[in-house]
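This document opens with one chain alone, in structure tokens, the form predicted on its own.
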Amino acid sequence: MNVSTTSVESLSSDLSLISAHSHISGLGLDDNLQPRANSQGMVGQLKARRAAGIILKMIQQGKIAGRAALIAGPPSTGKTAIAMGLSQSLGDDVPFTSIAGSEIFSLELSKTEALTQAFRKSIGIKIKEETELIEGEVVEIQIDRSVTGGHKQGKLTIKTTDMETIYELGNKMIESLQREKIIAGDIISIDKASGKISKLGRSFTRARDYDAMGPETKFVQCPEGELQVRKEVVHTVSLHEIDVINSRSQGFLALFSGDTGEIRAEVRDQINTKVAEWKEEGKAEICPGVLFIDEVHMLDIECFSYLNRALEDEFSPIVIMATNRGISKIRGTSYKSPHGLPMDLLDRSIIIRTECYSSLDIQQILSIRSKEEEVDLTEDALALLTKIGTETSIRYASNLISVSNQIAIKRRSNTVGIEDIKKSYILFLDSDRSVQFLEDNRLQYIDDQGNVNLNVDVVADKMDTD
């Protein structure tokens, strides 16, 4: 008997994790903040993306901190996609925190503490410090190994365009050089305080070795002037990280253990005072970021009251909220309000409206999603998916892409055809057909009073008479 096995590694290598918005790389705007019809994974919603582009510029210029923006529109109109595009456009220097409205209702933290931590995660602090560096081109490395294989000694010859010096090397520095794979001709930087060695690139004088080094090699000019230079180094951390480091006995290790917990207000007040001093002395720069709260209508009246107060704080990011609610009750009250938000918070917010996608927009989005999931659709299959997305929802149509691909693979085809879309449509119900099925077979389900008729024949007769 022959037994074939498949390794776990080969299976895991074929898997790729694709999220609902993994295809988005920006807002799809040109240099004049005008939205392109189809760019960076964004399709349609031209007015909303134009408005988000203006907010993006104001964030980058530091002119909108402490304000709120609300993205409101029907379900499946790209509200979260616009927020994700905004986060991609901001870059790594601007903190971006994304939470769902229901996340703050946890058993570990109070609601206000959870919101406070989210706020302070969205505030970046750029701390500046001067450090002494040794920068130059490596001329020669000599390492003397003892016969017993114990302590190692060596010499490092390093130069700039103006001078050349020999440094004695200890065991630790030799290990660092070997770990970074430093060789003659490399341009390196050595931090005198920590002894950290960084490879900046390869000297242009070694450019003739380009073919041997490979296309990824970075060539840089040999430094000029003194070997020892003073440089300003900028470290960017969030206010929340500073809170955790100063409130836990294990310091920054608490960030890795996840032991954040409640942080006392006194600690935060002291940190705010110190950061304000650093700002006055020019040692630090405050970088307001973005806090995105999806499904903001899930917050209750206590959270909304906190948001009103937190937006007035000196250390406050821009808060971008998203909701698909119309006139609905404010959670925790019996009052109805637009979008399920209190009027005083709405009054503080600038509102961006999203609209339902056209059939052409849906077709382009489904085409992008199929490429992201590496699924090849025929023109007829894409047209049918577009029709399904127009009549049901774009999310349902997107879900059918991967399902239909599995059906196509089952019949040993690399292309998803119209028959695969039809089979997946029959197998998996959309919300409207599911509701209709419940209505048609309501007697077979448990009702609000806990009643159910388990006699199939009686139920069938009842349905026939209806």
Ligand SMILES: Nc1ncnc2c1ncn2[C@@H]1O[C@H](COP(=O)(O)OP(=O)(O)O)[C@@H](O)[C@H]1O
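Residue numbers count along the first chain shown, from 1. In this text, the rigid core denotes the largest set of C-alpha atoms whose superposition between the two forms falls within 1.5 Å. Note that the structure is predicted; figures quoted are calculated from it, not measured. What changes on going to the form predicted in complex with this ligand:
- Superimposing on the larger rigid part's C-alpha atoms between these two forms leaves the smaller part rotated by 17 degrees.
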Given for the second form:
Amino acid sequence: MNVSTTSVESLSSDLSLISAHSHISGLGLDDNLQPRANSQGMVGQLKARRAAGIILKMIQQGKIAGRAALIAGPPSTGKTAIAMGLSQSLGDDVPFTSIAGSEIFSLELSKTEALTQAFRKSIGIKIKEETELIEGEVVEIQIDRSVTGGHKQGKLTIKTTDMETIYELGNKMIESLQREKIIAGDIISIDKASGKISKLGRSFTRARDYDAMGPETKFVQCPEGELQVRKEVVHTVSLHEIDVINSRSQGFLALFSGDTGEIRAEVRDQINTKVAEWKEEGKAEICPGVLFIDEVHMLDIECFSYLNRALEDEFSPIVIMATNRGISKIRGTSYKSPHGLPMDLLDRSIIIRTECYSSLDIQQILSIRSKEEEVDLTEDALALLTKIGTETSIRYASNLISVSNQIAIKRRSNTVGIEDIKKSYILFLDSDRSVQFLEDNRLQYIDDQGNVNLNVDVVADKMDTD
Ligand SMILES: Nc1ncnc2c1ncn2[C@@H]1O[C@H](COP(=O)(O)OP(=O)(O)O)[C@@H](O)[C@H]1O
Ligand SMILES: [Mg+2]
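Beyond the form predicted on its own, can we have the form predicted in complex with this ligand?
Full complex below, order starting with the chain above.
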């Protein structure tokens, strides 16, 4: 089988939404992996962050695979935040996949297929390939426009310090030259196989050409020798990408739509064999990445046995799990276990504990969040919000930031004051108050048996007579 690994450029969107963890840009550690009190958007939770730093180091060394770590702690204590910080600190070459336990059940795939895909998305294969490039300084680009304007033709004159050649240009090349805004005096590299053009910089001989300079113009030497050179390029793809590219029914587009369906086991076997071969031949390197499974207690016993087996596999990432459960039932069984995980899985996991925050930590996190959402809070407002955060949860308090801001805007103020926080606290319930409300008004809701009583008075009367 011919296994292809041509990487597909991912569609990166420029949208930058403000999400729950968008303020976090790393674990906030110093060079010795010691946690700083407040850095990279991370505050407090020092022990857990130090532990995460050690795991980070192990991942970066790329020497271990098939290990599991469990982040355990009460809700809203930064378990997901720490995993996100860790993912930000990993280089671009280390794949990081994040799933929520419950997701496994909602995909249109079997549980094990969904898990297999998640595992294989988290394993990077660094592939070395030799490609032929044309590298030189652009002397002249000449484009002849046809009268009808449709088909374009042209010539590209390109040189090294030793030679100069003229290439014929077709439509596609002309378009990419224009897209990359290539002009005479640029040093460019053209991949002969794909036709991809990259601009390496401006020639030093053009350093006085102010017209063609931007603030970040990079100057490079005009290459020497032959125009055509062979170079080794390295690209990293995930095992899952290789699966998708090579499973015939899917094809390239499947990667973009995200709709990959089930991948046949034979395809995976063949790919595993091929990758192992490449590794032997020194053509490929395996980089175990990270698979983060949030709310892992939502998985059931079948998924847990899958995890146990997959961790033993030759190609296995590092699995980081998070849970807020204490002693609780393992889904799909009738017995209880710490964190809702089976003992054999717990046994192979190292456990990181997160602790409840002090009110100072909460204040700092909320202050970071308000900056992230570009909301100005008065000192009083932040103090009240912190109090709410300590009594309910950070998540609830931080949700109040944006609603309070809307309330402030309505009264034409740019700053959120204590009264705006009060109003939003009354308007939007936290979970405790919501539960209390439900208990007080139980009869107005549909119960487990599907019974609903719209007329509360009648119900009350009936209960009296019973
Ligand atoms: N140590 C921290 N530093 C900065 N922000 C934090 C920290 N811990 C939690 N947060 C933020 O508080 C909110 C709740 O934390 P989260 O990680 O979702 O909690 P958990 O996953 O433990 O339930 C998130 O917006 C998160 O980014
Ligand atoms: Mg979480």
